[in-house]
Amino acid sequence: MTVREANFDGLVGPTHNYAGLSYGNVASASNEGQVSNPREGVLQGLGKARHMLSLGMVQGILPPHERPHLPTLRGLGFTGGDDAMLASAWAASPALVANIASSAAMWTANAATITPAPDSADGRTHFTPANLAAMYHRSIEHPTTARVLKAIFPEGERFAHHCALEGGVHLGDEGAANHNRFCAEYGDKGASLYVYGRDAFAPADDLKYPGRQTREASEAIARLHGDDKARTLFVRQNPVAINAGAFHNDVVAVSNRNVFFYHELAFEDAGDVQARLRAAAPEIDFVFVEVADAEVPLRDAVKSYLFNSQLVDIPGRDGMTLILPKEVEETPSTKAYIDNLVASNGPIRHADIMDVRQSMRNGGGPACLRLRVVLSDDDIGALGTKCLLTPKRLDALEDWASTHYRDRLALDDLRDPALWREVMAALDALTGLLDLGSLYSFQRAGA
């Protein structure tokens, strides 16, 4: 039976904007206040998904969340009809409205941590939605994320779902962006590398920006999923990288099967990480592709999102492929590095450049936009929705986006009740298109 890695990309939401909410994310802060183009953003994301599908990859999508999230406002004491409540909230705090209108759920690398069936104690694929406690605008995501994941991967003999971790920032969990799985083949038993920024109950005096992932959160997820202790590593991300704007490990490192592509400063002691991985999984022929700071300065790696790329096996291609943002091509040091890399006849031999600039301006590259899930043919047959893409379904989604999305969104537009009604119409149409059922609060209330 074939076992493959599927990529589930987050759809850019209708309220995609540049509010600069993510402290420690350099791109998000530097573009704060600019006018966004949600329609261009969603079409760029669908263009990447179409490219992956055309290459023979298993490609799915995860839907946007309901934004602005009016149930959050009601929970904070705002009352009245939707229009009046939104107006009251804006009068009280435009910053609050910006937070509950964020489209950050499109970065599905933060949606959940996943342990595939070959690695779990009970032979099921395990999902834990990330609590994203470090940032308020993201901390409200996990209830919807959990409903989405359960709709696509039904609880039962193949898939197991856990609640998001409780404990607030002490057990801050940022999902798969801080988790790497290594294996010889996708269906083989693998080894896990969990990367954290700080300990939960001790000060991190060496951090300027938040260490969003805690060691204790990573350890809890590994226990809940039944990860093999002997094949599971917990490693701290280099504070230097976090302070440079690498708020998640996937800004400075990416893996695929036996290959680990990372920046020299991603970890405090990369040699120790290599030795521990080899000891944990001696049957895996690891290949470590370490990029020296002298070749690609850390600031260029963060600016270009060289490592926030997808490293994938493309059917029919010799060697692995990097799916890179255009900014890599536009940054001299990263362009020179990639040109040399693909010419070196090493494990990474192809580089496909994608335009996801609307996402990049908010600090999310190709890897941020996708959640990786290892699936067997039988797993794929057991999925519960129409979230796996086909060319026809992609055509329908592009038509949907062109119909429902604005091509211009300023921060002041977030107060517009008409925007909320447009979002409801768009999401209502999407749930029908993808057979997601009554996913959103406004749908469940109506039922």
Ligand code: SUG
Given for the second form:
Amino acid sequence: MTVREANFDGLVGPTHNYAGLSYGNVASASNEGQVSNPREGVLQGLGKARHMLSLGMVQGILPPHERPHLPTLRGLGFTGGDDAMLASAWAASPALVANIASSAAMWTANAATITPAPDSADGRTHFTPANLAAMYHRSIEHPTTARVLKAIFPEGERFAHHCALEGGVHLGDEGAANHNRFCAEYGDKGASLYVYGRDAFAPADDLKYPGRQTREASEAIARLHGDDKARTLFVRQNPVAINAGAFHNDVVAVSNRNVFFYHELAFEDAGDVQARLRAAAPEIDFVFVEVADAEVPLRDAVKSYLFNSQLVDIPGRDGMTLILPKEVEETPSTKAYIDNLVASNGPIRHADIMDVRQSMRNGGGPACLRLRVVLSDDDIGALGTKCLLTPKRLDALEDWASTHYRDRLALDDLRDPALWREVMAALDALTGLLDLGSLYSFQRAGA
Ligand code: SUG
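With the form predicted alone in hand, show me what the form predicted in complex with this ligand looks like.
Once more the chain from above appears, this time first in line as the rest of the complex follows.
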């Protein structure tokens, strides 16, 4: 039976905007106040998904969340109908409305942490939605994420779902963006590397920016999922990288099967990480592709998102492929690095460039936009919903996006009740297209 890695990309939402909400995320901060183009954003994301599908990859999508999230406003004591509530929330705090209107759920590398079936004690695929407690606008994602994941991967003999961790920022968890799974083949037992930014209960005096992931959160997830202790590592991200704007480990590192591609400064002691991985999984023929700071300065890695690429096995291609953002081509050091890399006859032989600039301006590259799930043929047969893409579904989604999305959104537009009505119409149509049922609160109201 074939076991492969599927990618579930987050659809850029109709309220995609540049509110500068993520402290420590250099792109988010530097683009604050810019006018966004949600339609271009969603089409860029679908373009990447189409590219992956055309290469023979299994490609799924995860829907946007309802934004502005009016149930959050109600929970904060705002009353009245939707329009009145939105108006009084804006009058009280435009920043609050920006937070509850963010389309950040599109970065599905932060949706959940997943332990694939071959690595878990009970042989099921385990999911824990990330609590994303470090950033308010993201902390409201996990209830919807949990509903979506349960709809796509039905709880039972194959798939197991856990609740997001409780404990607020102490147990801050940012999902798969801080988790790498290594293996010889996808269906083999693997080894896990969880990367955290700080300890839950000790001050991290060496951090200028938030260390969003805590060691205790990573450990809890590994326990809940039944990861094999002997094959699971917990390593701190280098504070130097966090302070340079690598707010998740996937800004400075990416892996696929036996290959680990990372920046020299991703870890304080990369040699130790290598040795521990080799000891944890001696049968894996690890290849470490470490990029020297002298060749690609950390600043360029963060600016270009060289490491926020997807490292994939494309059927029929010799060697692995990096799916890179356009910014890598536009940054001289990373362009030179990639040209040499693909010519060097090493494990990575192809570089496909994607334009996901709308997302990049918020610090979300190709790898942020996707959640990886290892699936067997039988797993695929057991999936609910129509979230796996076919060329026809992609056509329908592009039509849907072109019909429902605005091509211009300024921060002031987030107060517009017409925008909320457009979002409801778009999401209602989407649940029909993807067979998602009554996913959103406005569809369940009064039910
Ligand atoms: O959490 N940006 C996201 C980007 C997430 C990227 N994900 C990974 N690296 N896996 C974040 O910081 C910006 C929103 C704003 O500023 O409006 C934002 O949320």
